[in-house]
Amino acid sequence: MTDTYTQFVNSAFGKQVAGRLGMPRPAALRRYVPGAALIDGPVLVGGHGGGPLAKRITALLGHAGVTVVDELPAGGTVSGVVVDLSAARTPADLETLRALVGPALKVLAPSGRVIVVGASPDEAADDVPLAAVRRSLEGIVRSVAKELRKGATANLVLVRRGGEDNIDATIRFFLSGRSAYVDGQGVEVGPIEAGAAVDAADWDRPLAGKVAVVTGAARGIGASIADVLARDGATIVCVDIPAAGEALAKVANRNGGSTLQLDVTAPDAGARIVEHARTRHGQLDIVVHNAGITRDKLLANTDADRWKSVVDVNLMSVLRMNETILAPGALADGGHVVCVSSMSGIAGNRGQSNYAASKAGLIGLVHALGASADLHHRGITVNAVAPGFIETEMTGKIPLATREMGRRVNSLAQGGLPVDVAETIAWFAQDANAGVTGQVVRVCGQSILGA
């Protein structure tokens, strides 16, 4: 679906009109292109107390061919700023962030990146000032993200004890064009099992050799997920209902994958997915629970069938399938499960109490499985994305005024694309990202809903 307004205000004539009337001009976002540089231009890296993680990040960026600077270039710009506050102990230490990031924002390039790195506030124990300073980083990042312009984003990386060596994939994601529509978010990185990968043999194809199942893959976001996972090297099993068979085949054919026609609510859906992946492709490494439906109605007018159908497809089916998929011998050790939740599951939405219940339920599922000692021991991660306003066939049917409101009420002043959701899922599916589990990332351009 085309965002006509954005196209107009970025045209030659539209720029003049927008300037005279003070109309907002959404920027063209920098999105990932295989083979492109991680980020265009220098990145300012610094930190408090010696910046213990800043040293690792500097080495990571240098290895990726990025120019790293420790002070602002005279008369120039920077494409990114990374500040390490993991050693901050009291609120007074936040001055390091202000002194480093504040001036850099004035010379931040379009589609620039700001990343704040800190330690987990949940591990502050009884040290009240320490807990305070660690939690304050969230407020800073969310505020900075709302100040940025020209497609720039700000995000927070919190590191748990033992996770210091596992941050590479997360730093790369937030600096790259893969995170174009992820803004004002926080992600925790924790420890991983000994011997697990923290690097990718090929960062352009980090899923090479993996077999990934995508439910609801026939169209929209599901089709984009299949495309991106295949682009990153995975063999794709495209799953959808028999009625979508023709569209499903097109997605699988263009990606060299296979199809499996089934209803995810069937009692044997999980078993059939595992059997197909292992019989046809020899293994199962990644499962993306994307299939979902809406049956919108005000709660006062929602009947039992309308309620049950949404909860069964969006939540109950995932719970049932996971019983089989997460059993030993099904999903490979070191595998990844990603659920597609929604901003409705975080902020709620009028007329969507059934849908919001199911999508909030997925978040509860992810938090519970992310804390599973058994899955951690097996190296299996479970995460979720929560899309906001994404330009799809479904959102194209929303009335114009409502659609425009949905597009503009976020820090990037535009709707996201299906590929933005897919890129975040592909990042969750990387073995190098094994330190991130039990997390929910909003792909919403920092929507004011649920912010």
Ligand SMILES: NC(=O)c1ccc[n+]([C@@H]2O[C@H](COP(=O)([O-])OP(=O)(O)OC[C@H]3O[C@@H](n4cnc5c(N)ncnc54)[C@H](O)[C@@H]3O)[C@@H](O)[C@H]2O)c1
The other form holds:
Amino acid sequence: MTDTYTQFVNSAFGKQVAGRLGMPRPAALRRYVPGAALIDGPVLVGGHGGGPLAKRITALLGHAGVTVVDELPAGGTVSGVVVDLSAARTPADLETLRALVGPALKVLAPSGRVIVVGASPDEAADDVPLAAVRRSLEGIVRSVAKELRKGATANLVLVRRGGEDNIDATIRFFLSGRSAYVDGQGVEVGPIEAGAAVDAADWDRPLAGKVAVVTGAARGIGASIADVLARDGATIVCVDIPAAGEALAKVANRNGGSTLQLDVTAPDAGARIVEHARTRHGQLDIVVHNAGITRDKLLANTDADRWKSVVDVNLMSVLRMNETILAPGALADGGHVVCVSSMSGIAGNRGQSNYAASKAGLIGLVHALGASADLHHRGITVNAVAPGFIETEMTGKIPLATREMGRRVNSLAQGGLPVDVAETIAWFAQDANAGVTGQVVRVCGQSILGA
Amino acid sequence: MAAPRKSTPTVRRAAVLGGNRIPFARSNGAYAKASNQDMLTATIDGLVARHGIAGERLGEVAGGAVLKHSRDFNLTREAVLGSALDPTTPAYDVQQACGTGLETAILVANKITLGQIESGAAGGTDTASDAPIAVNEGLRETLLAANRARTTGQRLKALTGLRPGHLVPEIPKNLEPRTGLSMGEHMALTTKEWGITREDQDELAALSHRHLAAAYERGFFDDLVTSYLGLSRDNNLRADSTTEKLAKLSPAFGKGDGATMTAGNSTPLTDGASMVLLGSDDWAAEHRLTPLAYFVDSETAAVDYVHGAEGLLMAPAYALPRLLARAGMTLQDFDYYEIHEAFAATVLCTLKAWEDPDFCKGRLGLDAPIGAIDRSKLNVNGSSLAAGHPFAATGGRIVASLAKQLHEKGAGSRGLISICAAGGQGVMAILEGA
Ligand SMILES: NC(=O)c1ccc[n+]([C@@H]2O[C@H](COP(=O)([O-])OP(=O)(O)OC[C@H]3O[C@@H](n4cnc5c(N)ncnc54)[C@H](O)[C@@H]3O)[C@@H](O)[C@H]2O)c1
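Having looked at the form predicted alone, could you now put up the form predicted together with the named molecule?
In what comes next, the whole complex appears, and the chain from above leads the way.
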């Protein structure tokens, strides 16, 4: 979908006009291209109290061929700043962050990255100042994200005790073009069961050898998820209703995958998915619950059918399929489940009480499964993305004024692309990301809705 | 890959691994603008996607169409080149009227059986909407004469032969060239000869619709059909069809009081395409595909309908005893019967003939009649009266559906396919559940 506004304001003439009129000028975002550098240009890394995690981050960046600096290069720019505040004890320690990040923002390159690393506020026990400073980081990141321009983003990585060794995939994600439309977000990284592998052999094909199922894969975001998972090395099974079969076949064929035509609300949908993946591809490692519908009406005017169909397709089916998929012997140990929630499930949306019920319900589901000791033991992660305004056929049908509104009310002043949602899902699906579970990441350019 | 061997044929089983078709559409409707090549390509792509074999080189693809443009001389190969299959997959066209789809499957299965190929796809396509229109014979002769002319003068002279009447195009008709009768008219003669009642025909038609509708509802076609151009079910299907409704239609074929064949108990002109995937057990295992059924045997018969010795669509009646004798089976040994419903009366005449001692003795030379079948095993998921009948696509529809039925029934179950064809031919095959 072309965003004519963004094209216009980035043309030579448009830049002038937009500048004079004070119109927002959405930047062209840096997006991931296979084989390209993780991030171009130097990354400033520092931290408080010796920055216990900064050392690991410096090493991983060095390994990835990124130039790491510990102070701003005179007269030059930086492409990213990573600041480790995991050792901060009181709010006074935040000065380290100000002193390091503040000046860096002045010389941050377009599509630059700010990553704040901290420890989980949940683990501050009864140390009140500690809980306070850990929580402060979120406020800082959310504000910095709003301050940044030219496609730059700021995100927060909170590390739980024992999760220190599992942060690589997340740091890489936030620095890379894969996270282009993820802004002002926080992710918690926790410990994993001993023995689970976290080293990705090949960061360009992190899903090699995996079998992934994507529901609702015939078009829109689902088709993009299938493309990205296949690009990252997975064998894909594309699921959609029989009526979408023609488009579904194209998605499967261009990615060398297979199609499975079914309605996710069928009682045996989970069993058929597991059976297909295992007999046809030998295993099942990744499931993306993306199929979804809307039947918008004010609660005052809606009816039982509209209510039921949305809750059935978007939520009940996922609960039901998960029973089979998460039963022993179905999804492989170390597997990943990703749900596609929505900003409406967080912020609510007029006329979408049924949809918001379903999408908020998915968040509840993710939190519950993320806390499951059994799944933790089996190394299975369950996470959700919550897309904001994404340019698809669906949003293309929204009336122009409303659509413009939807596009602009976020820190990046533009709509996201299906690929942005897909990249976030592909990151959740990496084995190297085994420490991330029970998380909901918004892919919304830091929309002001529900923030 | 199979182990290298000297070229002595090894006889082995050819498995049906799955199938795909696009929903069948009544002509001049949903697929009015789709060509045979478009439909066949989409059908191959759906087959490839369902089985996850994009980029794969198959041993061969055999296909065909009954109504065919001259530009489509290499129809199946062109469809393969436009599909997601490896472009080094060879292909060829077959034309045996309505028997085309089944005949292609037999050809590919036989090559697999002989060890000449490991895998293949077979099927066909037809459109009565995008049918070839030939120029009027007078116009054609005049233009050819002008083309042969050496000088401009000669050319102009040849062209002065043009007449307004030459502009009337020739639209292909469903006529037997040697009798000038349409297939329906031929069938009406046989229907009358066998005394098939209107009620029986309407009942068979209503049942076909009900069976097909139930199969869709059950999700039976979820892995047999891929939507196309906005259609996800055969649009000839009338789920609420009843004998009462069918009884209201006026006869379309035959004359006078005795005319019993209507648009309701005859197949409509239809557009569509189908393909089945076949392979050796080894190839199936290498590709993690589950054999649904195996080809056991097949037989084609032809009758002399021109001189009135037999009805145009009665050839399957003659193929059956030869097929049964080879297989050492009786007609009653099957779990399913798939008898193509060109017309309801075709099925009923054929069944009646097999029950008739005089026919079986006089015409088939058998000591005892072949006998009746258990009708509850006939066309259990609907057939051509409900789905429609894009001529060359019917065989693939039946092979794939029957193979799935037999697989569900269990290993060793048996099914019989019978398809009548223009030119007084009939193709039959036996499949065994895997
Ligand atoms: N587009 C956005 O801006 C946006 C924002 C937030 C969340 N989402 C969510 O992202 C997901 C994909 O959205 P999209 O914009 O690509 O929508 P879309 O309508 O383009 O695609 C959804 C796909 O799901 C399939 N589907 C619907 N019901 C199904 C069922 N019962 N069984 C199997 N498949 C079924 C559809 O056939 C379709 O191919 C949905 O869950 C949606 O709620 C989208």
